[in-house]
Amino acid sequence: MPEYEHNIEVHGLSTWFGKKHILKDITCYFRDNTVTAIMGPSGCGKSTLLRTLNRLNDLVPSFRRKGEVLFKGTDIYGVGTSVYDLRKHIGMVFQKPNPFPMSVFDNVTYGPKLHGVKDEDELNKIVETSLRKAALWDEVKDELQSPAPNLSGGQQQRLCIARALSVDPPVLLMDEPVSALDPISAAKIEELIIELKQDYTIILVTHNVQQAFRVSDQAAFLYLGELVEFDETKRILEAPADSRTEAFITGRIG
């Protein structure tokens, strides 16, 4: 087995916001070059788990945790860990498209410039490469200096994906990335997710069972902060081992 078969591993993770216990002793792993869907009803801890993987929950003063989150074998909560470097390696796409109020070009180059890239030719190459990976280049290549908020909702979300990919993170976190989009735009994002797993480890929060079935290789089902099941998506959806999973899949809870 390679030294790090999994980009991210979670061991005995519990989290709290103040006195509220959100995640309860979660242990799981996320295989390289796969899409993992984190499923469950509202309030079960899906987004909390996702945001724990790149320390976004640290921004909430009442947040605390115990347990380990390993990225390439190193505990991301360990002493001396650079959150700045961590988020370069673990990108994030949010539920609602959030392009910066600047041009398409400047959105994509924002991260690389922060990390010291100054050469104009290199920046131009990063923009084209990132937009191509996000299946957006052909639509915006003649409008790179146009304001990003002028794009359609689906284009904005693909731009946010391109922005996340611009620093080439091995892991991409996606928090219900199509829930604010129309069906056609959502389908484009789903196709893109399937393509991107060739080069990235993708962890996707979704409440949509059918979406999980369409795009993911493995799935986690959370319920009331507990990891009820974690397995190949096909196995979970076709033969759930727990009655709570079956109730969620069939729509009786959630």
Ligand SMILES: Nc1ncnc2c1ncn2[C@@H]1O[C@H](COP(=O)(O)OP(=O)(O)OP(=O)(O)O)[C@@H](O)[C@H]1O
Second form
Amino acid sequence: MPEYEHNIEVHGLSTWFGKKHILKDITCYFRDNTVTAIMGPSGCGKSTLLRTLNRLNDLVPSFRRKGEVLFKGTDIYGVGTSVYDLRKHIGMVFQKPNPFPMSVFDNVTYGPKLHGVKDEDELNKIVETSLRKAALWDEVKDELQSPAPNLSGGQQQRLCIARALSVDPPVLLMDEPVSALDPISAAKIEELIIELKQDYTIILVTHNVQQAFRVSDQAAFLYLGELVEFDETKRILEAPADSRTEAFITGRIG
Amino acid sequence: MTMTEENETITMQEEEQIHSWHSQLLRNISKSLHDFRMADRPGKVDMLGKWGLFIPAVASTLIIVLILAFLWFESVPILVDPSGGPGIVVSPTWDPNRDLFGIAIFIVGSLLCAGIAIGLAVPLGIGGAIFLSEFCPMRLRQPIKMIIEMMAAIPSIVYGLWAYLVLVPIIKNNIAPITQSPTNGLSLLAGGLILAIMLLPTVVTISTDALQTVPLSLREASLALGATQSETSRKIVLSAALPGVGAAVVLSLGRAVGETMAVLMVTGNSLQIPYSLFDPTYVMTSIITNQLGYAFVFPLWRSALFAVGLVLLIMSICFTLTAKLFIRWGMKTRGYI
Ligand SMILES: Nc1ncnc2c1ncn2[C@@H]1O[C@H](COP(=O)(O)OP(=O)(O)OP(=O)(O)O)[C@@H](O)[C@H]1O
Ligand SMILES: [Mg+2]
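Just the form predicted on its own so far, so send over the form predicted in complex with the named molecule.
The complete assembly is shown below, putting the previous chain first.
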């Protein structure tokens, strides 16, 4: 086992889509059991960074990358790494709730079944614990067999969180998980994120400075693909070191 | 003078009348045009929705009902005759010379033929659709789809000719010897195969379209959980598109039992129940096509053929309704409706 300090570390990462240089030499790490916010104006590469961490960008044929992403000390792009194992360990929640068109129960058991869990009792247990962690259990425990797309938007997003948690990943990537939701559902999910960080390393992309302030411990500020600042969230928001960060925080860019 | 004046007045009045009548007509026309254009605006009468959909819906229902009534009316003589009766659908002997009009062999023949065709075309077609929509390189997808769509436009007689000259000899010389079955190639298998080939394009193209409407976000969610591409396409994409794929199956079911020419040419048309794939068979459409000409002057015979048509129509209505119910169920459990 290689030595490592953090679940995820990024060393000198640059990425391209075709000729377009998106991320420029990014080096940062994501501390365990904390929430790291990735902030920045639209199009600066936040989603690209996040999707590089679980190799979802591999699906884009024109994607190229230089530099290392270490998960538990091993380069995830190195030879011999299984992308399927990797994604089992790095869960993801998307911007728009995207439950599978099947029952609530089947949504949560999809991941575990893929990875070989067959036992009925164990699946039931996974469903309950995942839904409890996602603060959804009490609302859906009586309608586990009803189709997931019939839930409300906020419930759907919490179901997606439960689905991501179902395979028990140490790291959770969240790409603007509340931006498509109403304020009350958003607040609920923010609370949930704070709760979850006790057990998970969470990386949260957000547009919203207040949200970053409320939920995150450290923050990375991206601007046109460059990592401009990376520090404690409080420090960045209270006393931004870079004028671009300040402009973003005060709402002049973004 | 007075006359002229009167005349003129009348003309004036008439003209006025005509004029006002004209303008009213114009107003009416332009109003309905206006309504038509504003059909989607709230507070307006939805002309397009009201008549544009109502008329075709009523018309097509009416046509089905009329056809059913017509077939029923034509079938009544055989259904009330002592030598016929409703029992003909289970009686296997068709011998118009002896007034025996059992149509069971045709029903069995049609069901077997359609069953083989559907059993082959649906899995193969869905497999092809998954390949086209999920694995095929972008650049090749459209050309391949276009070729397949062209296959759907080939007239069935052409398929029949090809099957007669190519498929039937292959069955006779290459396939039947494997099981040492004596056959001249004109068989249930030939009918099922050619039907399957004819249905394949429909299944592939409609299923491909259905698979492609599944949003990328669902594929990503599946992959992000550690699923492989193939697991994702089978367990998420296909499952999400199943109602659409079901529609493809509905269409092919109707065509499978209704197809005439190609099947007529290759099944051997022998009055027997087939016990093996290599036995010849006789399907419902074939018996009607083959004998209606002779039967026309014999009321019972003719009526029996119409009864075959009636059973055929009822069968395809039943298939379609069952499939529709299945699709509805699929949409419900997926939360689409
Ligand atoms: N699949 C792709 N192919 C080509 N270019 C892409 C692709 N995905 C993203 N890009 C480009 O990469 C750049 C960064 O996109 P990204 O989605 O990472 O931005 P973002 O910071 O997440 O923005 P937003 O806040 O709007 O979500 C954009 O210029 C975008 O056009
Ligand atoms: Mg984004």
